[in-house]
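There is one chain below, alone, in structure tokens, taken in the form predicted alone.
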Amino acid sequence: MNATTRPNALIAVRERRTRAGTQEKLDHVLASAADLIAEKGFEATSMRDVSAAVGISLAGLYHYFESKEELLYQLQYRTFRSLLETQEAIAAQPGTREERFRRLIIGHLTFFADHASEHQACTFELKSLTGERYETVEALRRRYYRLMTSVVAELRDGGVTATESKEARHAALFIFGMLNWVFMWYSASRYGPMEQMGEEMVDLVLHGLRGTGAEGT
């Protein structure tokens, strides 16, 4: 490295830590947001009551989000598109029709047991983004729902159909429903591991509620 290159190196080094600590920083409000909002409300809960739960002054966290509703939209944003990555990438993984389900319930589960706070905030409060931010944060759950709706369909349909039945549709929303409210009633200590949870709703799915090996009456 010559004298010429060396300084930009120093520069481009300094600027990837300033980043990452920036990102690490921004990353702890929007987590401490996150129990704010699950345990008070978005209503309830303020900017000033943000910036004491994270030891910033209220000018500094107007220097990372322009208002309140900023502030849930990036928390919406960043928790959705999270979860979207990581449960596009189990489904491409190899496996039959019934692993990649398995996989998605699971996935989707253990997710959100280590974004419980940001779960149950994106879950009540999507409804208080407005405008281009609630159009941007439905586009990521709309993208999540047809990934799902995908498998289901390949489970239901055996992925004859070119597109998704009715039927398949529904049956990824009545998923979602029972996806989306565990955390009102999950307690590790009383239930067990998440994933032991995500494999009891995968057998209740594929096989119902009178077991693979049950006879009809």
Contents of the next structure:
2 protein chains.
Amino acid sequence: MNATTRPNALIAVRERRTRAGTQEKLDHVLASAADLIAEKGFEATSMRDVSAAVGISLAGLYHYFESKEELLYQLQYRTFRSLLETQEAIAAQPGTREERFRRLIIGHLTFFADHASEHQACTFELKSLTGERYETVEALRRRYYRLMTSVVAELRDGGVTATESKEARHAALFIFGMLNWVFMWYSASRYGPMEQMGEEMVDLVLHGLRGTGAEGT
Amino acid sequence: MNATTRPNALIAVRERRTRAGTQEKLDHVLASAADLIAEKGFEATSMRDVSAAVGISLAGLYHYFESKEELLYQLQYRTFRSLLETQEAIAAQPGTREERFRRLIIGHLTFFADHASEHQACTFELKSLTGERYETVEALRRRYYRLMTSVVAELRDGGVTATESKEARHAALFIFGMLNWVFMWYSASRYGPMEQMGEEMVDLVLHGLRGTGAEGT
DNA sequence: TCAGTGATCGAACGTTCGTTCGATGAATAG
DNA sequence: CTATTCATCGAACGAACGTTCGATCACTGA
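Switching conditions: you have the form predicted alone, so give me the form predicted in complex with another copy of the chain.
Then the entire complex follows, led off by the chain already shown.
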């Protein structure tokens, strides 16, 4: 049972003893790496770039991550894990279907507005992970997709069908496109707070382009 | 006036005399490169990969493209140019606002369904271009954005306002998200023809999640 | 106090990368 | 027919990459 080759060691990487402050430094490395990856892409970001940005030596970086892919895996895994916790808590709160949908949309947007670099690194570097690491992150992603799809299907199908309709599942995928594409162009200074962006998106999805007119100038 | 350093030589690369079949081979190289870039990403795709996939030598590749970035530029420029021609022709055809909107949505989806690799290379490798090459492609992208936004604004604002409303511009960006995200998960065998996907998307955008109910099972 | 180990480092290894060079067929214009 | 240009190639260059190694410090538990 070797620690480096044990197949299920992906999650419990930090189980061995560490000195105080090590976890914080690891988080700092991941945050800096996310910024670099968001700016230049994962392949174009070298371990030397990361080591320079975070202020430790190249060899020292390998004390925290056994490989470059492991670094990206940790980044994606922690981000999705945190998003899922946040959104599942939001989905569990009481309220009408519309209210739950609205809270999830705004929850997604505000979460990634606070983690813009992580969003880029998670969205555009999907296939930079391989094998078990890819599957583990993909499982999280699927779980999040199912959460959102169930809420969309409640809205579209009226909560009367046992299984989601094909159109509802497609609509959920369309909505994911809106949610994630926002970060291709959004900036708070040009577009105002993300919460209002979420309100506009909810209005579009609930009522269509002609809308209720309630949000007019 | 050196051909390699002249600033405006980006478009008219093929102005010098070529032998018969050269243009076809150039297109073939770009198509193969698009497949590789879509599969592995631009940075991870080496010139050696491209040369092997297309069956010419590494040095021979540099007869067609002066650099790796020029190859990506040609790929993106030609793709957007072709998309713009197609969609501007569609937008010019007669019909109601709803019909024009529907034709453009389906036009976008079917164009990239036929050019899936090019879509990935154009969407996820934006910032792999630099300087003038980036600006040239970005100008095409903006032109396409304005075309779509004007049609969305006609629908949302009822064609009565001289300038597009903020909400209409945001809605157009949301719709771009749907349109482009489709290719993250779409496959014809699992989801059926892209035309129907477009119909469902148009219904969602026009009437919202509760919709008209006309497309029910 | 002192062994053990967590944390960090400079230097190097082997590989792959984008690009260039000089040479050689193959087509074409005069 | 011949000079020119297009098209193609093998080989190489220098740089950058991910990763490893062995050696130090600096804590920490007994």
